[in-house]
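This document starts with one chain, in the form predicted on its own, laid out as structure tokens.
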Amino acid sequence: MNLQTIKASCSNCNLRELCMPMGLDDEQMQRIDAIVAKRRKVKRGSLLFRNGETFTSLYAIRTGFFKTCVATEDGRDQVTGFQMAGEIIGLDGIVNDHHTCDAVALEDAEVCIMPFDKLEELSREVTALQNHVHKVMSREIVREHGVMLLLGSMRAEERLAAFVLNLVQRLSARGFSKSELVLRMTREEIGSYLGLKLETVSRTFSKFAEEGIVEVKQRHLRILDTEALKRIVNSQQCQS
């Protein structure tokens, strides 16, 4: 693991509106810059924390990818999530003080550290900041709603397609194409976190191509028919 530390600044970061509040003022986004005070460098395929290691700190990604992943009993790997640029992780540590999974970058990337006992301590002075950190967990706990939905009600076409739009939506919020993006993921990865063999993602992203919905080459995917996404994850909305 790369434990390379650089000297961060929130307030000239170009995803400061991710993960940090609206509305601080000069004195207050320098407080928030000494406490995050340094980065940190990830290898693709290494972790940035691992199940039961003690909790220390939040991690505003970013640059790269990351998933967390819990190891099943059977010795597999469960992805329990996808990170991406501008988003916040490690909240699973704040509860017991340990790690309940493990991080591990998707690829070469590069993280925020965040102590959390220094953001607790400024959380209480700044209004803003102790309202965005409850923010970010409320997020987390209606992701998990949603996950527990999908794997819960949705055939293999409803989970595939609401990961699409799902992982589209908050790309293009970055600046990023609202049709095109490169998964950093695995098929099997993303059957993994959806509950489904990975035969049926395939086979799944296979019969959207034939459909003309998506266009597939390989981790490139191009949405030919958003619309078309929607139908297909509302038609289970529809019947439920």
Contents of the next structure:
There are 2 protein chains.
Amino acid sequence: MNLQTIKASCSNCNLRELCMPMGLDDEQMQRIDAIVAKRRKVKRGSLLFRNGETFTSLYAIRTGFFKTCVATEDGRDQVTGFQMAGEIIGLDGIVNDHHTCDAVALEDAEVCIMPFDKLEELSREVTALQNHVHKVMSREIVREHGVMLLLGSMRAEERLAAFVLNLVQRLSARGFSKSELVLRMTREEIGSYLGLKLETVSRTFSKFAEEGIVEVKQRHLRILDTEALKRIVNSQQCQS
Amino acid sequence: MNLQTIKASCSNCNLRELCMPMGLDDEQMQRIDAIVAKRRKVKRGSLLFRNGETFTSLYAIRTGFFKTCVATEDGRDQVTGFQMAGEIIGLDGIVNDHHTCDAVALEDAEVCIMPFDKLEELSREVTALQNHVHKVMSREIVREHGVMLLLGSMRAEERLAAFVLNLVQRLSARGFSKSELVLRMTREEIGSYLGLKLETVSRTFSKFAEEGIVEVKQRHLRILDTEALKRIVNSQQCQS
DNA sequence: CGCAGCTTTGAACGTGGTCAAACTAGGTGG
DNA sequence: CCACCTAGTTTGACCACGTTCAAAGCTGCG
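Given the form predicted on its own above, what does the protein look like in the form predicted in complex with the DNA?
Next comes the full complex, and the chain you just saw is listed first.
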């Protein structure tokens, strides 16, 4: 268990606009600060929370990179998402007061702890916060619709192209390069997320590289032709 | 457009325990009644809301059966869920104030209209309602995790078995038979939901029928061996 | 240096997709 | 009332995409 906790402060956090509502006055900001009191460091490879664990808090990622995954009794498992700085995880725990998936840090990470009872309490008084919480949850629902579309109707190349575009888009929204990125996850984890085997992911990357669309060197990825990736995703092939 | 609206009342609705929080006092119940003021009838085949439409309300299904589906520009589309009485639809619209999927009635239906601004307002005062809204959204997130697991890691037979078991479980929770059901959707819609082609759905039903697991007669389905279906879903075949 | 974990690549195979045709049920109009 | 039409379903034959199994290569770390 990794329980190192540190005092947090949203008011002077540069990720504020990503995980908090906008247009709050000083008093409201302070009240949020009071609630998001602590941070927690999570070492690469260790869990922020695990399936079955009691749910108490949502977590805002400050630094680092996570995957969430669900599992069946018979040992199957499925990566349900990759999360980066500014994103909120733990929403799955609200229904039944315990988590239904694992959250694993793919690199050393730090999260802000947001106790959910306090969050509910405050969002009864701060309308902007209430609305924000609703939007965060709805956004997650819409994101998952997109993943279902991907898993249900796309071919391997389309899936991987969509995946890369999505990653680079989120990274560029955080000030990183639009054309270069380091994959924080293994081929197997990408495959699990995309409903493919790791060999297929590897092969498809190689194919993209042969075609001059990307440069792949292990986990390092350079995008040479973004438009080609977009064309692959929107290829009318599966017109039905 | 189908705008027939009728006065609603949650307080004496027999689906109350499905779509509303429990343990409310009379005053709270009345305030909810005041908000869920109207119902709307939706004819088989017509839309409750469509992609792009402005979001104003959530809908609680009173009678009937819906599908929701998302689409890409290039004509691909994906059924993201089937919803029945007591379930809430429209959550996708909260993030961006407009819907991102279509909701189609698969049989004549009636829904209760819950204006979302009013719902937010009241849930600031009625804690049980606030908590309920959060749980409804979280439940949808968890459900979608399950679909992702299905689409990402199961084979055709496993998917269809899981689908049938899920349907019959939800129906039996509403007082219907555990062994007999009428499919409200086409093979194509089932296929879209499960990431399979309609022919595969048909073939797999036939296979189950040959094996004596179910009896299939068009849309009418009788389950002869529930345990066999469960075994198919939990088959360790994809042990990885 | 040597080992473990991850990745790449090849060859053979199988599940599910594609295309096509026949069949069924339900609704409409002559 | 039956003939017809449409939408949906079933079944067959063939094919392709992605999986499986296997081996070799790369990278980083103790």
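Numbering follows the first chain given and starts at 1. None of these values were measured; they are calculated from a predicted model. If you superpose the two forms and keep the largest set of C-alpha atoms that fall within 1.5 Å, you have the rigid core.
Could you check, with the core superposed, whether the Cα atom of residue 138 shifts 2 Å or more between these two forms?
It does not, since the residue 138 C-alpha is displaced less than 2 Å between these two forms after the core fit.
Quick check: residue 117 between these two forms - does its CA shift reach 2 Å or more after fitting the rigid core?
No, residue 117 moves less than 2 Å.
Align on the rigid core first; then say whether the Cα of residue 169 has moved by at least 2 Å between these two forms.
After core superposition, the displacement of the residue 169 C-alpha between these two forms stays below 2 Å, so no.
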